[in-house]
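Take a look at this single chain, the form predicted alone, given in structure tokens.
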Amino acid sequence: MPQLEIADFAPQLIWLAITFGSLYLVMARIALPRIGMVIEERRDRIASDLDQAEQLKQKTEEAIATYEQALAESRAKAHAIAQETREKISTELEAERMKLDRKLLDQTEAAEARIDAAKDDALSQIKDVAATTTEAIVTSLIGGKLTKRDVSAAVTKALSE
């Protein structure tokens, strides 16, 4: 193996130093600054993206808070509208119920007045029917003739007792 021969050590060390030096200069002057620049750009981009993400997160949280506030206001308005509608319907129903109650009361009073009139009419006719019936019974039982005045007086006396 030629690299292990002692006579070839000096030229190999020189070429090693030249190659290492040139590689070091190429790396130090060209490659490492580009790599450093790429790393710095990447770090800046990551920081920028993180800042942008934080801003978007804040905007999202603000939007969520605004949405929840609007939702709460909408719910409150809907509840108020529903309550107002319930009260309005309740008031209308109460007015309608009162109107029907008045109508039923009027009809009941009218029916009672008709019943009282029919009762009075029936009672007034009872005297005439009783007098006629009494006259017919007395005539058929006794065979005598009675005057209408006597029969009416007797019926009135009997009804008042």
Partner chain sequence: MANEVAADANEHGSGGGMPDPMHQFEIKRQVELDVFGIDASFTNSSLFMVIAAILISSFLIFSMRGRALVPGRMQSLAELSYEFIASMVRDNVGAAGQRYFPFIFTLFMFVLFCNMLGMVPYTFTVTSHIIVTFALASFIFLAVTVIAFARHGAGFLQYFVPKGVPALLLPLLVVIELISYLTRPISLSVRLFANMMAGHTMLKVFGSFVVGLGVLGGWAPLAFMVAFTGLEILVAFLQAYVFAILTCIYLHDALHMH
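What would you give as the form predicted in complex with its partner chain, now that the form predicted alone is on the page?
A single chain, with no partners or molecules, comes next.
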């Protein structure tokens, strides 16, 4: 069995020590710190990316909240403006209507007064016509002369009956 050849032990042990020792140094000093650093860096990067994403999410939520608030505010404002305008318009309308009413009333009253005056005028004219007619009829029927005052009195009496 070649494994038990004692003369071969020394060279194997010496070269094992040389190769394993130098491999250990290369691993411990160069290779492993490098790999560890890269893995560490990646872990940090992922963590910071996650942090950033979390922050951005928070910001987005804040922005949405602000937007919602602004929307609600402007909606309320629009509502208030609409209400105000409606009230103003209705007040103005009311005033206009009242003014118009008064004007119409005035005109009606004036017209009524005119009508009354015309009626009175007409009535007085009727009295005169009636008196003249009565005088003429009486004169032609009975031929007598009648005083104008008598006739007027008679007509007024007859008209008022």
